Amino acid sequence: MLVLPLIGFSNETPTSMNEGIFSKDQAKSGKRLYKKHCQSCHEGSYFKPVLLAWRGESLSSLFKLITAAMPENDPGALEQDQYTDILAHILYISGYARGENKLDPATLSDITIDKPVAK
């Protein structure tokens, strides 16, 4: 019997937001970037709605975009890291929940969006 390899499927249950997938540090940090990049175009209540419209796609798909497409008068200008701290201060205004680590871009496509638990 032969066996092919079902390339870009796992076994692995997708990581919820809801399991503290950024720190207080880099929320933090993101929040300084996002005044500075974002506010002026997308005040902290926008993004709720968006995330719920993005439920259950991959969190990579949404970063992708934010990347490619802000700051709108300079797309894909800022650095990858500042992008990752400005998503983890978008998810704690959101009402996720920070945990220790650090949101890592290699991992966003194991992390499902979903909606966030009541605090």
Contents of the next structure:
Amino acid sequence: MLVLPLIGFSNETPTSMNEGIFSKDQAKSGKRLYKKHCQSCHEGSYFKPVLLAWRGESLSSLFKLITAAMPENDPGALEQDQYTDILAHILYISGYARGENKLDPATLSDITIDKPVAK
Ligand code: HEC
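Since the structure above is the form predicted alone, I would like to see how the form predicted in complex with heme C (HEC) looks, so please show that one next.
Entire complex below, previous chain first.
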């Protein structure tokens, strides 16, 4: 039997992007914020290919980039919660399923970016 050392490792199984990692309310809130802070530069269709290009990376890396560099004309201007809601909206319009639980920024490093599964 193989005994894995758990100390210092997360024993959480990696979460898939397709498990419903954000909630409906969160995506709704994100839609409003997105209109206000992102839409002037990005069409909604911008993000699907971006997410595909980021496949295999952790969702926290993309989130860090967004929080540090966007909106490009005022980087880092929003609250962490606002960025999180915007990320939920971006995932929703890019074809990922909504779920019951809110996306929590603390768990993003356990999530690997993958393709949306067609329903
Ligand atoms: C003033 C214009 C502007 C605004 C507002 C803006 N962005 Fe951007 N964004 C850019 C530019 C320019 C780039 C880099 C060029 C490109 O890849 O199209 C970019 C790139 C990105 C990328 C791709 C990063 C990558 O390297 O793959 C993401 C994701 C992104 N923006 C998210 C957002 C989000 C979320 C918001 C709102 C909080 C936002 N942007 C607001 C101009 C803007």
